[in-house]
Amino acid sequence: MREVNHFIGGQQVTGKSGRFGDIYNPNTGDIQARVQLATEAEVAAAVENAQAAFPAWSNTNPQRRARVMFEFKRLLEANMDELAELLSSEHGKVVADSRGDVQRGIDVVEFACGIPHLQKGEYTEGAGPGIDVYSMRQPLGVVAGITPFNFPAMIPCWMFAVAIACGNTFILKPSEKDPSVPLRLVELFHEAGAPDGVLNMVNGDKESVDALLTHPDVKALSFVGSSDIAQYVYATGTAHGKRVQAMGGAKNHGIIMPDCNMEQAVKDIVGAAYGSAGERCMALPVAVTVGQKTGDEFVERMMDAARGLTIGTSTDPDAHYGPVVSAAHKAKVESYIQMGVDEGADLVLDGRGHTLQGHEKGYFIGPSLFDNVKPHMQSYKEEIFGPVLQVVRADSLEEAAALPSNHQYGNGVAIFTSNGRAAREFAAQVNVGMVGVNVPIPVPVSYHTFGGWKRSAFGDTNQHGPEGVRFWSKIKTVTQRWPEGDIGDQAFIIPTMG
């Protein structure tokens, strides 16, 4: 059976722990490979290699570091088909979604190609008598990233592309559910010209996570995953003196105003709610309709749109979405559907029990739609992370806007309206980190920054964009004065014209 190795010091390394995790094919339920789970000693070996590579890499001028990024971008584009198909085989998302996953990673690599400009400091001449002040951005050292299963190409690139461009060396700990694409990313980065030890990868579970969080030579760590684990990562990492950014869960809302283009809103939300089987932290699992008539029309149209979705294997070009990632996750999503029924919400479309002929053991869930969901319900308060859309009804924009503002999560929110003033005020006042106006999934482009509020993010700095450069570097400020004095024969005399 195929095994996924670690990558340390410029080469694949066979694990020594004797512990493995199974990698499933979500379309069939079969085990297709296994991944080695690292020990604390193997994590330490990766840190040691990264530490050894840091002096030379950090002293490599930013233009040369950028050239590695340019070549990495070229290799990602050249290997797009391989990466997308491999991603789909382990995650379950359809190939078109997998290509988008890879492309969003490429976008961040492209941003990192601009590091010679992005890392420039500031300069003030004559801050005092004969005194100049300037600043420089310098790398931190050995840094790490812990990434989730749902975007195994994009999120690793969010982290290591910017971190390494800044002059750091990096250790990637991807999800053990779908680690093959992260391993290919690391191999391609090495092929792009990165020296041995600049980018390493260790597979593992909590043991390897804790080893990274407590190792004294790991200076900063980025995490994306569930909120409970994000809080643990942030608390543990900062307690050990590390700079930490930890992105958690989400419960994104879409506000449906009476004056919106309903046809477009339904088209947008059906994709945002059910696309990639809802396994996106920027999915839109809650629709808040304003007014009785708006709610009735939206639910009726959404039922028709959801029924028209095709659920198929990840390789089916006609499928709108594929299976969820694992049997355990399928059971979790279906338990939330039952929870909503038990709490009294109206289940108008039930996706449980969906099967695909010839793939009866696959992890498929049809689209589910709830109406009349109430804010006190546990199924509303928590992240479901599956193809489930909950409709909450409100009487006014103020009531609707209060729902995402008061929710424990604050990742993303969207408003669908034709009223520019209402949209402007909503965007300014809502207590959420990323806002879409007639945009259902407001993920910022790579040269802006990604990050939520409240229990969706722990730490003060967001992912990628200018915030990413700030997170992965530290600023040093120099105040200098050159005293006057007789330096004799060494004096430099400016020649005069004449």
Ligand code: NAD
Given for the second form:
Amino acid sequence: MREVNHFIGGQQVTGKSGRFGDIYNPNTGDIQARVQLATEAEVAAAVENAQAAFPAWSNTNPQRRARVMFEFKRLLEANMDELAELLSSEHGKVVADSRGDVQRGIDVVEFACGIPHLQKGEYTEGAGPGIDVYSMRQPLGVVAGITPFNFPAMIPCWMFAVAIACGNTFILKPSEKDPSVPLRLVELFHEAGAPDGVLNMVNGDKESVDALLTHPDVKALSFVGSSDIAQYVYATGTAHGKRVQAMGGAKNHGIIMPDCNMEQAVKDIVGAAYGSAGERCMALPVAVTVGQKTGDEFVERMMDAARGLTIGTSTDPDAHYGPVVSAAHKAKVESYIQMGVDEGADLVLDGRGHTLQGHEKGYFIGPSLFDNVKPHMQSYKEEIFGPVLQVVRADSLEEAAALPSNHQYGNGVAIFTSNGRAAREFAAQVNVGMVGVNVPIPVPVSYHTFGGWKRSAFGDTNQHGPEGVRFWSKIKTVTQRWPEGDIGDQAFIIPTMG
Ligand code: NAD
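What would you give as the form predicted together with this ligand, now that the form predicted on its own is on the page?
Entire complex below, previous chain first.
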């Protein structure tokens, strides 16, 4: 059976732990490969390699570092088809969606190509008599990234492209559910000219994450995954003196105003709610309709739109979405549907028990639609992460806007309206990190910055964009003086610029 190895010091390394994770084909339920799960010693070997590579890489001028990024971008584009197919085969999302996943990664690599400009410091000439002040951004050292299953191309690139461009050396610990694309990214990065040890990858589970969190030579750590683990990673990493950013789960709301373009809103939301089987942290699993008439029309149209979706294998070019990632996840999503029914919400479309002829053991779930969901329900409060859309009815924009603002998660939110003033006010006031106005999935472009609020993110610096550069570098400020002659008694007082 195919095995996914670690990548340490410029080459694939076979793990010695004797522990493996199974990699499934979500279309069939078969095990298609297995992945090595690293021990603490194997993580330490990766850190040692990254540490050895750091002095030379951090002293490589930014323009040369950028050239590796340019070549990496070219290789990602040249290998797009292979990467997208491999990604679909382990994740289950359809190939068109996998291409989007890779493309969003390429976008961040493109951003990292600009590092000579992005890392420039600031300079003040003549801050005092003969005194100049300047700042510089320096890399941190060995840093690490721990990534989830749902964007195995984009999220690793969010982290290592920016971190390495800044002059750090990196350990990637991808999800053990679909590690083959991350391994290909690491290989391509070396093919692009990165020196050995600059980017390493260890596969693993909690043991390898804990090893990274406690290793004294790991200076910063970025995590994306579910909230309880994000909180644990943030608490443990910071307690061990590391800089940590830890992105967590989500429950994004879409506010449907009576004055919106209903046809467009339904088209947008059917893709945002059910696309990628709902396994996106920026999916839109809650629609809040304002007013009775808006709610009735939305539910009726959405029912038709959802019924019209084609669920197929990840290789089916006609499928809107494929299977979810695992049997355990399928069972979890279906248990949330049952919870919604038990709590008294109206299940107007039930996706459970969906089978695909010839793929009866695949992890397929049809689209589910709930009406009259109430904010006190557990199935509303928690993240489901499946093809389930919950409609909550509100009487006013104030009532609707309070729902995402008061929810435990605060990743993304969207409003559908033709009223610019209301949208502007909503965007300014809502207690959520990323806002869409007539945009259902407001994932910021790579040169802006990605991050949610509340239990969707622990730590205060976002991914990529200028915030990413800040996270992966530390600032040093130099105050220099070239005095003429003796400074006399002034040596005994705190220097002032006056
Ligand atoms: P997950 O939390 O199960 O796993 C994420 C990573 O943590 C993986 O690398 C995994 O190996 C590791 N891990 C698992 N258990 C661990 C433990 N006990 N201790 C330490 N590490 C552990 O998440 P997932 O199921 O892979 O991904 C889906 C989740 O990620 C969803 O909650 C989704 O909302 C979230 N997500 C958030 C964002 C964001 O930017 N906010 C983006 C994508 C996904």
